[in-house]
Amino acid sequence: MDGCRWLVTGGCGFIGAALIGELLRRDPDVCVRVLDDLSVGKPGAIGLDGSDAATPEDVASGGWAPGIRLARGDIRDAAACRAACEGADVIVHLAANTGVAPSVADPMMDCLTNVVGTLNMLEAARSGGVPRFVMASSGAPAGEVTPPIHEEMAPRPVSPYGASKLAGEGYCSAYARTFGIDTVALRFGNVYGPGSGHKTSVVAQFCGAVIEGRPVRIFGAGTQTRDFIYLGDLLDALFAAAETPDIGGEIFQIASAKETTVNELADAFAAVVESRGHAVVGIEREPPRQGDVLRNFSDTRKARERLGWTPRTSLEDGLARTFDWFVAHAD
């Protein structure tokens, strides 16, 4: 992949900062378009300030050239996502609504991101020849089913944000075998890493009510299941994505394949956090949010055949890197 062009959608966010870190280390020379909206991420996370956003056309006017350029505009905008995918080599599609409850709350705006700008980001990826379309999904779009879940299952969403994923999963298909764009889908298990201190997801909210002397919060009964992948492994899956051949139209469950209950996951990071000199001060348990699945993890065993993939990180390892980001980084 050395010269590549790689763009970057919702890549001032916790992932495609990351990503776009892991780029620059591996070649201080390559080529980043980022589109964003900045709507969560900023760009102070890939290095950047406001005044280096520019509209996409204007961007895209620039041609590529070594180092990031960042284009701010809405995946919800056709022309906008045409501008940033002109001349790009690969797109890592990361833009969207994330979780479940901000579906329920409002699932047209779920709607309107996650299958309209997909389905913004293909065309313009149609239009513009660029070979090789990355999407970040969830394992979301399996919904209510008994795991382990893996790629043949009948997808049954529970929520409207599985509903959004499982329908981009579909256009990236679609447009793999209509239009031969090399298209792959990861489901990504419960990411979590350092840099994630403004996510609301359950290690962030765990390592956030630390930091601040707040209880950690529990949505039900705490043992609803999870697979938890630390965010160093779900690059490494990121890269064997963007580079391994012949996997165009596929899906690929990128988790740890390891069932995790909340209560089980707060056990180990208050051992780690312990072991810190920190302490969890408590629990407050909260009612079971709406849409979320009692059980949930994967068998990654395509992604081991296909990508040659594996994770490597530890929960154990991943939550003392994760916490002590957090310390680090604490006001």
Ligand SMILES: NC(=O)c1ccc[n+]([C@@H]2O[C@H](COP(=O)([O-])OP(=O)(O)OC[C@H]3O[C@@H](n4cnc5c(N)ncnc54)[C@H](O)[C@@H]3O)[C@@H](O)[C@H]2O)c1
Given for the second form:
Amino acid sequence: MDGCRWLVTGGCGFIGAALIGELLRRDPDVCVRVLDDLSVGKPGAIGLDGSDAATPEDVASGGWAPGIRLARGDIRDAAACRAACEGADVIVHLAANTGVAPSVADPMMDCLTNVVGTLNMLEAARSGGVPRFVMASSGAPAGEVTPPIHEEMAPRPVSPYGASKLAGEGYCSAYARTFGIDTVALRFGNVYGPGSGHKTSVVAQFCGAVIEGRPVRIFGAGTQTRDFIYLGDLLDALFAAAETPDIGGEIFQIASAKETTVNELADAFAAVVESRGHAVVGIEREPPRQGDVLRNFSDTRKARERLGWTPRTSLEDGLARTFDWFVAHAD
Ligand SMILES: NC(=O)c1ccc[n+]([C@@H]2O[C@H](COP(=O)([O-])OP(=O)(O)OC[C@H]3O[C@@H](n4cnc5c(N)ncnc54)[C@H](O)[C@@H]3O)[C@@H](O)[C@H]2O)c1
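Any chance you could show the form predicted together with the ligand after that form predicted alone?
Then the entire complex follows, led off by the chain already shown.
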């Protein structure tokens, strides 16, 4: 994909910044535009400072050039999306409300960002003639089903977040079948890795707690299961989704295909931390959270067969790399 023009929404966030780092590593002359409202992500995550941010219209008027251009804009703003997308070859759509809890607290906010924002981006892809659109979805659309989750299961979202991601998947399907855009929805497992310092997901929360000498927090009995996928493996899947031919309109489960209870995660994490001379000082147990499902892990055969993708990183290695990053970036 040499010479490819990439638009990454949410590019200053956890996954977006890692994707951009990898794009630059693969091709130092790559052309990348980032559309991010900087509500969560920071320009520093992609090696820029605030003064590098311009309006999407200003970025568009400068045309495409090697390097990273940051368009500060909101995906709920259709005009900003249109300006940012024009002339792109691939859109990787990561900007979103990313959490179950905020979606429970404010379902309308979640809908406007994840449903209307995604529709704005698809419309911008259509008007800008962008051939490929990769959307970040999640296991949440599947909801309360008996795992392993696979692409053919009837979805039953539990949280508003699951519902809004499911709507995004629905629009991706429609834009592939009606308008011929090669949309690909990737249902990420629970992603962890370096650069997740601002995240409230369980691995990031565990790492932050150990660094600050606080107990780690577990919601419910800790018997709930999740499918933890290391960031580097997820990036491989994003590249495969951007580059593989004949997958327009498809959905893929992108996860480790392993079911891990939060208690098992805590044990594996404690071992990693101890091997590095740190310690988990205790466990604080809190009531289960509304909207959280009990069991979640994926069947990833479709991704292996159609994308040629398999995860390579063990939980222990991934936890070690993540914890080392937190230690290196502790204040
Ligand atoms: N991290 C995970 O475990 C995980 C799991 C499943 C799915 N996902 C999905 O992957 C994507 C990226 O997640 P992440 O972990 O990198 O999150 P993140 O919060 O680190 O990054 C999201 C980025 O989007 C930006 N953003 C938010 N609202 C915006 C808006 N209205 N307009 C423009 N930009 C906006 C934020 O400033 C931030 O930089 C999201 O779509 C998320 O739902 C993540």
